[in-house]
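Encoded as structure tokens, the following chain is the form predicted on its own, with no partner shown.
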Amino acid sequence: MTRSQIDIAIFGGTFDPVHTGHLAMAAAVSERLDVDICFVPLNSAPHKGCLGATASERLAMLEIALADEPRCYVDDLEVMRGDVSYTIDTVTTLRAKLGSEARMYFVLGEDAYSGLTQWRLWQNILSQVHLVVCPRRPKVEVPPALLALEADFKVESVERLKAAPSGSIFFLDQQQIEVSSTEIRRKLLDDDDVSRLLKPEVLAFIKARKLYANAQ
């Protein structure tokens, strides 16, 4: 594969823990855009408090969850870098690695997208990647700065999206994702059933490590 042929979607997050909603979102993006999905777990997130699992545990859960997902893989660049993870640093690093002609897509849910203007150097992100926004429930209000961004950069078709290596915003048409890691941690704390929300192997890892026993 030459660099000009590279098509890759980057899925960043804490994945604390990785759940079926994450996997469904990745599958929808992979199928719609015909791309591989690169999961990049954050070492620590600037807009979140203390995480329930360590970086190495979250990385291990991702590797377990993706073991039978041929179009998905994990990149540990943020975990290995250490310190706080910023999206602009991640996509800039991957852009330098993959080259200027690679088509790169950054996957995020509507809830995360609505807070984009609070991200570090958010105005520069589209210079490195396309944004692929997945619907979430409940719906959230989009600030005026993002509406202005959409007016200039939103595209309606995959063909338009793939016409350039970066610079567009595309909203994925898929079933809304209703599960969250926060909900799962709360259920685990209360000893509620989470078997439909996690892969069995991931749940077994959590139980073996006694993770989230003191979750908030």
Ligand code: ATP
Contents of the next structure:
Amino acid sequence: MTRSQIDIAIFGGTFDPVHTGHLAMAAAVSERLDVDICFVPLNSAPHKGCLGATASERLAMLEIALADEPRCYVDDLEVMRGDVSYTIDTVTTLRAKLGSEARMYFVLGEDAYSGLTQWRLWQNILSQVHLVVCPRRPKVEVPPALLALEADFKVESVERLKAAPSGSIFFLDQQQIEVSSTEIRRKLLDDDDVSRLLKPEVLAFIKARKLYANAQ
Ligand code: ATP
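Please show me the structure of the same protein in the form predicted together with the named molecule, now that we have looked at it in the form predicted on its own.
Now the complete complex, all chains and molecules, led by this one.
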């Protein structure tokens, strides 16, 4: 399938499993910025311990969840790279592939954003992409270094954001979706109903594979 080479929104995450919160975020970003969304599941995370599902199972659940989402697709580059996944490596690779003119956005929730200063070479990320931040509770304190970054690089409009290929921070005023993969894994372990939190096809995959039966 032909993908836009001009604008791309990269949505990194564990997706263990992918849920309605991720899908609502992707839909909101896609609509607001008029971009395709490239989901990039990490291989292993510096900040997360052992994951509940394998990389190939998390990829499979994403493929299932996105099958009827025409503006969303999956890229397995972090899984194929192996080892610990760092966003700076991923956005640098995609920038080299798409060229300096492409507008590139990295999508993340407020919880992930508040920890940005812990990321590898975090100061370099804005030279490759814009950051698009989606609301997520609970509100966490934003460290001073990030407030300073916002003072220099935050933009208030999509027009300003789209004026350059990278370098700005944009907060999307999207409605909050209260769901997390942790909550889903916990509910599955307790045999609670998760049908509102996942696509039915993803839930069927989880049940068939007996995933998260020993999840935390
Ligand atoms: P876990 O509960 O295992 O930590 P998660 O639900 O946070 O998982 P991830 O795959 O780790 O899901 O998240 C990928 C990205 O999506 C992160 O930037 C995270 O902030 C964001 N995100 C996930 N769920 C939501 C949500 N409900 N609202 C806003 N952002 C979200």
